[in-house]
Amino acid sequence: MTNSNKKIAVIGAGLTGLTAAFYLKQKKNSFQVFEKESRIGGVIQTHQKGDFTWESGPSTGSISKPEVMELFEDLKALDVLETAKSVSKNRYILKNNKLHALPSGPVSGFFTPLFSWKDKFGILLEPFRAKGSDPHENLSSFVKRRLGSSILDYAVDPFVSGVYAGSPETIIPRYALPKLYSLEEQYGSFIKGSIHKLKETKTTREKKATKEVFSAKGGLSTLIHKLEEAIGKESIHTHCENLEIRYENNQYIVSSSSTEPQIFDQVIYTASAKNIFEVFPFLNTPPYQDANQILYTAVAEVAVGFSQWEAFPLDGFGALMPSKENRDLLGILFMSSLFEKRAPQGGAMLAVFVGGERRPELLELSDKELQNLVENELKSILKIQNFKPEIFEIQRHFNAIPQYDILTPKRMAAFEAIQNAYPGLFLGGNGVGGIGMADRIKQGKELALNILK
């Protein structure tokens, strides 16, 4: 497959857009990679210091699609390929300031302390209730109905903060949990779904999706800068600010204030949809005026490094802490019990989050604020009794993760009539098909192909 007459410009070098600029190189084809930052891999950025490596972007990713163990496949970088151990199957939950493992079946779910009584039994009875009648219902009532208020507040509350950063009021499950919402949708429970997609057969692609939490040795970098070696750092222009995308004779004329004016017959735009009509000032027409309307909640990312751990044992992927338990933090993911050579011997990696949905005010706390919230927090939640830190490293998102809202259906409406009316534009990004770095992924591949057809 190879569109070789045609010059394909690509928008934005996060890993969407690397991922797109990656398949169209392996099939040959004339493109140039767009980005406005200094450096390419968007908000992934992996940093080290001593025996300790941390993130500043996303942390973890999931082995959720196919696509992205065909990724490490075709950059031929299984070695980098790094999945977490067995130990990322606990997750623990924070009820009345003490850390509760989350079930993880039948029994488990019976004894926990987590759920109350009433709907504990009342699970028996999920495969019976009536199915929902709005498309558009959000995620608090849409697990209420099926499945009670303190499965709600303990289970799918806390699981939306740690990564959404959001809120369920906000939250629409067609948009954000399709294969959630489609259970009901098709089987009418999420009992009788689950057990039908259970006995389904799986094609050899299919079992490449094996829902293992992943990263790459050394970061996540390591993959950023497979990619980059992949496509060549030729075909990627850093530093191009006010790029703007005129539209005339039905070519693209790409122009940045580093980059000279150049002709492309398409184009696959992969960074935010709050900034589309800055890069397609044409499109800025009533027809498609929901294209930006998106909204980003604000994450302060801060991660804590500890030379010598003595407290709270780090056997699980992290803690998440319920609305209803009014803290300060949304998680901690123990990344050193994840990956290996994330702290020394004997010490401790956390990735702690601050802010989402439910307190943006946070992130206007100064740094020496934010550090004794955090510090406050770390003793309460993981019962540390000296807190001294090696690392203490904040980064703030101010528009750090798309809600999947009731805006969704009008963006992904307005996108497509845009590539109705302009053959040649391809539009992505994190404002459509997910935000996991498996939608991210799949989504680059598929564009890449898309164009190519």
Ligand SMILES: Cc1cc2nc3c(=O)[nH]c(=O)nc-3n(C[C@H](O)[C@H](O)[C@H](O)COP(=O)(O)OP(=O)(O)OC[C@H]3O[C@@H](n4cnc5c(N)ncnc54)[C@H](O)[C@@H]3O)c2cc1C
Second form
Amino acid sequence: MTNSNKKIAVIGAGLTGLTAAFYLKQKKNSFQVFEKESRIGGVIQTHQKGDFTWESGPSTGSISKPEVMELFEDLKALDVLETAKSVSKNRYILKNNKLHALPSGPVSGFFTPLFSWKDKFGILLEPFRAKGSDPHENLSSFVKRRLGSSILDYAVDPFVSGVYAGSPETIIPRYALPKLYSLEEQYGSFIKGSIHKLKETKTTREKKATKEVFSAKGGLSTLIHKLEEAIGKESIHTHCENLEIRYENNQYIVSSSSTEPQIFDQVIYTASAKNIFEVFPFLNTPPYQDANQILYTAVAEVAVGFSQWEAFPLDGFGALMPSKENRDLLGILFMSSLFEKRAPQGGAMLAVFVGGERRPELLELSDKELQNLVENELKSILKIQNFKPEIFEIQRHFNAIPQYDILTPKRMAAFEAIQNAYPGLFLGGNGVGGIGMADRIKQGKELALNILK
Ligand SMILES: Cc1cc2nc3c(=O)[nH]c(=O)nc-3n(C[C@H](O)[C@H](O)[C@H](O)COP(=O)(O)OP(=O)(O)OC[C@H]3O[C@@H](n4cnc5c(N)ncnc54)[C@H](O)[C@@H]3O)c2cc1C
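Cool, the form predicted alone is there; where's the form predicted in complex with the named molecule?
And the full complex, kicking off with our chain again.
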């Protein structure tokens, strides 16, 4: 499958754009990647100092789609794939200033103090509860209706702040959690649907998708370097500020402050939906106005590294703070418990998240104020007596995670209308198709393969 007489522009060199470019290269196509910043990788960025390694963007991905394994295989980079240690299966939730393991089965579910007795017994009735009728019902009402309020408060709410830095009131399951939504749609119940799914036979390809958590040896930037090597630096243009695309005679003319105008037959757009009209001014007209309608949550990510760890045993993936607990943190990832060489022997590396839809104003705090807040919270939650971190690095992401909320169907409809009207234009990015790294890899691959059809 090649398209070799066509020239393709890929906009954005984050994980989605680089994955797309890699598969275009693999199929021997003519393409150029345009990136606004001076570096590639988008939000993925690994840092190192002494024996500490930390991320200032995504920390862990899930191998929930076959495309993740396929990317490492196709890159011949299985040697750098790092899956999290088995301790990652243990996840903590804070309740009354104490960390409790999230139940992993019926027995621990029965004894956990996280959920009410009413909801523990109520689960038995879940298969018999009526199906919802509102396709735009929010996650809060969806979960309350099927599972009960304590499960919403102490499992789903912290999960939503951990993944989306968002709120169950905003998230619409149909768009954000389509698999969960379809369990009710198809089978009338989560329990019945999950049992059904377990019985389905999986193809060899489907078996590549697992529940495992991944990073790369030395951090996620290693994956970005592998992609760059395979794509070839000569095909990637950085510093492309003020990038603008015009449409003339069924072709796309791409220009930026650092590149001469170049003509392309096809364009893959992977940057934010928010900036779509700056890049494509000709789309800023009815009926496409909703294409840039996207809500982001803001997050401060704080890497805290200790050379000696003598507090709460970090025997898990991390700890999440339910909204009900009114804490200043959203969650803490125990990075050095998941992956090798994140902290010196006997030390620890934590990734701490602040802000989100709950507390966006915390991103306005000065570094010093944020440092005090994180210190107080970590001392209280992880029972740290002697708070003397060697690494304390703050990264503020003002447009961190897109929320798949009520604006989503409007944005998707506009994307579809644009793609129907402009042949050769393919719109991706994390405003469509999911926010996780697995979603981004899947989308990048599909965009490249679809453009070749
Ligand atoms: C703080 C944080 C934590 C996260 N944690 C996780 C996690 O633990 N697990 C997980 O699976 N996912 C996580 N995510 C989500 C995941 O990181 C992202 O969805 C994914 O990396 C996005 O990749 P992308 O290529 O779609 O977008 P981006 O990484 O945003 O890349 C888009 C690229 O386009 C460039 N660009 C923008 N505008 C233009 C323009 N006009 N012209 C040219 N280039 C342009 C940008 O500079 C950027 O390089 C996290 C995200 C954030 C922000």
